[in-house]
Amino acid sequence: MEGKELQAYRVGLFRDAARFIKNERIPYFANVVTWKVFDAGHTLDEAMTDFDVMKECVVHFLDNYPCDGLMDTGIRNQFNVTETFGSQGYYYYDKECVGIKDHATCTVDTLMDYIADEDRYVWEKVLPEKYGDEWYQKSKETWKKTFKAYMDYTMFIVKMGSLTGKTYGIPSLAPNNPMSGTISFAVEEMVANLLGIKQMSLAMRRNPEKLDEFIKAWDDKKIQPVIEKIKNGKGPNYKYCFDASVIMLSHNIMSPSQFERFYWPHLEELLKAYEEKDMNIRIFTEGSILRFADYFKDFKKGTLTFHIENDDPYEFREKLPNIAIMGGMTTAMMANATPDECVKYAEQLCNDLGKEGGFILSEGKMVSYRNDAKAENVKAVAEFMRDYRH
């Protein structure tokens, strides 16, 4: 099989695993991001500013490590556009690492100004503050170069999607359109961008009513249209491995009472809408989610797939037998164990957790840094999963 036929086959593997349906084999999703740059013999500063180098790194990975899905096809860490404009902003990188600084683009008192008119707020508040006097002095030539860089980046995304799909048969994880796929809740947006971790932590204690107001406005504007679209839609979209993708990070700085107040009502309503349509959602739970396990225990089996990062997969299965697991392999093992030990553990996970579906092998943490994994371990696990039948 190749191309579209292989894509469809792999989508079936993911869909069956998510619905606790036994298939001939368990899929392997490579949660690999920037590690593939080092493995291809490059440094991050080379790959993140050169589309050809990044493409080479992705091709090198797919040629050497057979996988059924790939977290990053080289499109999430390109800095061509921002560098053309003159700033990296809140992101930073060097030869060995890439990251984002905790930052705020709003205060608690300006959150409602932002939600009232996001574009205006960004152009009149965020960008002038970010660039200072330089913002008003950008030349027409700079704007033209930036626009061209943006269009080049857009075309790179399209080309990489075609390459990974048509040539390697790698399916898309979930729709990219926020109206049907990747969804961000108010609390996630506040932690990641609007308030940052520090301000959000303080605001939950000092200004909870103001957060309530913003979260309600965000829900009305961003989440309710998605829910309506789901309810009026046709159900599962078998072009993708999952019908939606949700990333949860902000729960790690919340107490149970804060999670109950600021997050759960809006998340629950969305998940219930998907459940009613027999759709399946992948939730990437960065950090740990098990202390909130009781919130998810009553969802219909086959509705939710949790991509777990720090939680033990066996403890997770015991507490939430209704939820499919994505993960299991740790970067500690991939970095320090032998190939035989990695394969033995992968087989154990498949036998213990995936005999009747409900399990997708993946690395819990994003494999990002040079020492996150040994190449021989990644290769051994990928080839084992390609050939293993149960």
Second form
Amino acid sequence: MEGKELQAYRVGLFRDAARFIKNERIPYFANVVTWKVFDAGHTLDEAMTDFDVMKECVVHFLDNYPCDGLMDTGIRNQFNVTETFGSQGYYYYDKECVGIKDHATCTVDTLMDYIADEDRYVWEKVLPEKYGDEWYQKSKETWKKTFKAYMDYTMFIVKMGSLTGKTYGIPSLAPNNPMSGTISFAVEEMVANLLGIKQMSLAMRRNPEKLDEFIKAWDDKKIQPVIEKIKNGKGPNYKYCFDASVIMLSHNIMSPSQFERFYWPHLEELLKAYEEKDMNIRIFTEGSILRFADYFKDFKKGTLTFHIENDDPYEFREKLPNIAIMGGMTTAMMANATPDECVKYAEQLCNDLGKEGGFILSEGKMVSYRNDAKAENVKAVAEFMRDYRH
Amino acid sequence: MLDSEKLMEAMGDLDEDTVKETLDNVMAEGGSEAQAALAACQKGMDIVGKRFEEGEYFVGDLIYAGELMTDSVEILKDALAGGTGDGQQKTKMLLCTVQADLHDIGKNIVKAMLEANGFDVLDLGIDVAPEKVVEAVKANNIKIVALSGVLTLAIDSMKKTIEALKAAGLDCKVIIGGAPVSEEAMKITGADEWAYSPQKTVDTCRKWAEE
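Form predicted on its own done; form predicted together with its partner chain now:
After this comes the whole thing, all chains and molecules, with the earlier chain placed first.
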């Protein structure tokens, strides 16, 4: 099999696993991000500013490590556009490291200005902070170069999607049309961009009413249209591995009462809408989610798949037997164990957690840095998963 | 007159208004009870740590508690500097995020918790090279070192730092903390202890300070 036929086969693997349906194979989703840059013999600063180098790294990975899905096709963390215009902003990177500084583009008092008119807010507040007050008066040459960089980036995204799909048969994880593919909640936007971790932590204590007001406005504008679309739609879309992908990070700073107030009501409403339409959702949970296990225990089996990072997969299965698991392989093992030990553990996970579906093998933590995994371990696990049959 | 019990509870409840009002009153009355007020705040931080361990509070609450404790010391500082201290010697210790790692949120939470528990924390910041740690330990006669890191790269840096401390013949205890840290990482790096939670770091450092 190759190309579209292989893509469709792999979509079936993921869908069956998510639905707790036994299939001849358990899929392997490579949660490999920037590690593939080092493995291809490059450094981050080379790959993140040069599309050709990044493409070479992705191709090198797919040529050497058989996988059914890939977290990043090289399109994350590209800095060409912002740097052409004149700043890295709140990102930093060097040969070995890439990161994002805790930053705030709003205060609790300006959150409602942002949601009222996002374009205006970005134009008047965010861009001056990032590029200076005279940002719009940059030279014609700079604007031309920036537009070109932006177009090049857009083309790169299209090309990589086509390359990974047509040549390697890697399916798309979830539909990517605005706000119905990857869905972001108000709390996630506040932690990631609008307030940052520190200001959000303080605001949950000092200004909870202001957060409530913003969260409601965000929900009305961004989440309710998605729910309407789901309710009026045809249900599952079998072109993709999942019908939606949700990323949860901000719960890692919340106490149970804060989660109950700021996050859960909005998340629950969305998840229920998908459940009613018999659609399935992948939730990537950075950190740990088991503190909040009770909230998810009544969902219909096969609706939710949690990609777990720090949670133990066995404890997860015991507490949430209705939810499919993506994950299992720890960075500690991928980085320190032998290939035999890694394969033995992968086999154990498949036998214990995936005999009747409900399990997708993946690395829990994004494999990002040089020391996050040994190449021989990634290869051994990928090849084992390709060949493993029940 | 200061109600230490009420202040301690207010700090434990993260009731900012009551804490600050109480401390303002202490200062308005001349500051003679500043040390007792500080001690009550520190005990309140113990409650915060316990509630974190029990799952009632989480990371955001610890960040908020750190801010509240910093603000509290700021309110009391003139009276504390005026010699109203209890004369107890604080244990000086070193804290940093190791080389090749730039994360500081966890480190700062731990720092606030340690300071609230009476440690004099020398914070070397982030991305700190082993030789800088060795230099600072020597110069300040430090016996307790806490190394923080979030990336897997940090494990290598922790190992190098601990090896450098041992090579320099420095007799100090080292605790490592952060996302990639585990019992296994402790063995790999040669650290004396490891911690996933700030409260465990505080408890371990307290125990070492008392030895």
